[in-house]
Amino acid sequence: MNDMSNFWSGWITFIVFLNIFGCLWILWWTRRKHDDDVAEGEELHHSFDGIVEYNNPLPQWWLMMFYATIVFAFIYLALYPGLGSYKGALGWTSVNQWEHEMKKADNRFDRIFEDYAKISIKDLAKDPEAIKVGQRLFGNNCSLCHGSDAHGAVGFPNLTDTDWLYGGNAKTIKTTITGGRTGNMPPMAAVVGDATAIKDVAAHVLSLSGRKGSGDAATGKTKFAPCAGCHGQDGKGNQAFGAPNLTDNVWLYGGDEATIITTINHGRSGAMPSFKDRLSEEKIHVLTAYVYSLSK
C-alpha cells in the first residue's frame, strides 16, 4: 500500500513538473528564429477563411507576464501542497484553514449564542431572528437526512407534523440533538408465523388506520401480541422505546402492504448521530428551538 501510494506521489508530482516545463519548452520554442524565406513582419505562407497571419513576436509584456506566472508556480508548490504527497513549506491544509475560520467565526458569534441560550426554547422559538439563525444551522447539519425543508424521506422522519418517535417536547427535542438516537425493530418473521401469518398481521396492522390488506386481519390480531410489547396492544407506539404509533398513517418506510410485510420479516434500524461534538450546547440550543417550531 505504501509503495502504491509513493508511485501515485510521485507520478503527480513528475506530472505537474511535465505541464511546467512543457510550457518553457513553448515560449522558447516559439521565440527562437526558423531557417524560412519570410522576414519578420511578412504575411506567412498560410490564410484561412480570408484571415492572415504575420510572421510577428510575441509582445514582450505578453511573454514577461507568462514568465511570472511560471515563477510564481514555482513559489506556489514549495510553499503549499501541490506535488503528490509533499506538504508543502507551510504546512497548510484545507482542515487547519477550515478550522481556523470556524474558530474566528466561533469568536465572533458566541456572544450571540450566549445570549440566546438564557432565553427558553419555547420563547426562542418565537423569535424570528434566532429562527433564521436556527435555519442556517439545520441546513448545514440536518438537511442531508432530513431535507431543506424538514419533510424528511424514507427512513428520516418528518420534523413538521405532530408525529414523534421519541416525543416532540422541547427537552426530549434537546436530547435527541445532543445524545443521538438508535432505533431498531427486530425481524419478526420467525415470532409469528409463516407467510400466511405475517400476511395476517400486516392486514391488522393496516386496519388500524382504517385500511384493508390482503390477510385475515381479525387473525392477524391474535398474532399481533408479540408486536404488542413495543408498539402496545392498540398500536399506537411507545416513545420511551422509540416504537411509532400504527394508527395514525405516518410511515418512515412506508406504510403499503408490501413494505409493512418486508418490515415485519426483517426488522429495521435506524441511527441519528449525536452533535454534542459538533456542536456547541448554545448552538444546540438555538437548532432545537427552529425544529421545536416546525411543527408548532
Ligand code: HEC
The other form holds:
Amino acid sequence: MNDMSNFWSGWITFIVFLNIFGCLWILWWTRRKHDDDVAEGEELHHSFDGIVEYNNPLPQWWLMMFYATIVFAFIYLALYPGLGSYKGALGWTSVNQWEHEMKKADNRFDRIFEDYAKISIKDLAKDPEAIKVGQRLFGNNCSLCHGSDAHGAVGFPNLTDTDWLYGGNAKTIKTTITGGRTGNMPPMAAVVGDATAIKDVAAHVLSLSGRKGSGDAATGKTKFAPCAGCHGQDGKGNQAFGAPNLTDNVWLYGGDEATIITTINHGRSGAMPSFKDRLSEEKIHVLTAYVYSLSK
Ligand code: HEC
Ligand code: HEC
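To complete the pair, please output the form predicted together with the ligand; the form predicted on its own was given just before.
Every component of the complex follows; first up is the chain already shown.
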C-alpha cells in the first residue's frame, strides 16, 4: 500500500472514532449538572415564543439504548470492514458473500439441471416446468439476438418456424448452441460477372419463390452454377453449409431484389456465438429442449 492510501485509511479511521466519541460526549454533556440547574420536573429558565420547557431528562432505558448502539459500533468495527483499510476479524467482503450465495444457488439448481439432463430432449420439450426454465435461460442468453419471443430479426434466424439453416432436430440444435455457427457466403460479384449478370441471377433467385426481378431470370439460371455448390442446383439450400433454402420465401436478410443483389455482391457471414464456455452442458440441454419445443 502506498503512502497516500495509508493516509486516507488513517483519516477515515480517525473520523469514525471522532464521530463515536462525539456521540459519547454529547450524551455526557446533556446529562451533566449545570450551574443553573432546575430540579427535575420544574420549568427551565427559557422560553421560545412563550413555549416553555420542563427539565425532564431522558428515561434511563432510553439512555441505555444510546450506550448500547455505541458498544455495538465497536463490536461491528472489530468484526467487519469499516476502519479504513482494516478488513475486519471475519474477513467479510461483498464479493465473498456474493460468491457464497451463488454457490448455494448453484448447488440447489445444479441438482435440477442434473435431473433434466437424464431426460431426452424430446420428452423434456413436453415438460412445462423445464420449458419455463429454458425460457428464462433463453431470455438471459439468446433474446438479445433472436428476440425474447425467438422470432428473430434481419440476420438473426427465427427459431419458431420449421425453416432451418443448419437443422431443427435435437442433436443439431444442441451442436449449434454448443459450438456456435458462422455462415459463410462469400462475395460473388467477381464470379458472377457484371451488374447485368448479377441482376439476372437475382431475377432467377426471385423466380424460385415465384416472383419477378428486373433482370432476365432465364439468363440468370444459366449463371447460377457457382451458387449451386452451396445452395443446390434447385436452390433448396444445404444444411451442411448452413446455406439457406432460396425457394421458400423465408428470408434471413431479405428477399427483395436490392437485398438479394447486396447479398450476392458482398456475401454474408452471420455469426452465432459458441456457448460451451458460458453455459454448462446441462443448461444447454434444457435450452435445446426449449428451442426444440418452439417449432412444434
Ligand atoms: C450474438 C447474437 C446471437 C446470440 C447471443 C445467439 N445467437 Fe443463435 N444465431 C445467431 C445468428 C447470427 C445465427 C445465424 C448464423 C448464420 O447466419 O449462419 C444464429 C443461429 C442459431 C440457430 C440455428 C438456426 C437454424 O436455422 O439452424 C440456433 C438453433 C440458435 N441460433 C440458437 C441460439 C440460442 C439457443 C442462443 C442462446 C443460448 C443463441 N442462439 C444466442 C446469433 C445469436
Ligand atoms: C460457399 C457457399 C455459398 C455460395 C457459393 C453461395 N452462397 Fe449464398 N449463402 C451461403 C450461406 C452460408 C448463406 C447464409 C449466410 C449467413 O448465414 O449469414 C447464404 C445466403 C444467401 C442469401 C440470403 C438468403 C436470405 O435468407 O436472406 C442469398 C440470396 C444467397 N445466399 C444467394 C446466393 C447466390 C445467388 C449465389 C451465387 C451467386 C450464392 N448465394 C452463392 C452460402 C453460399
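Positions refer to the first chain, counted from 1. Computed from a predicted structure; not experimentally measured.
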property	result
Selected hinge residue, from 236, 88, 268, 108, for two rigid parts turning between these two forms	108
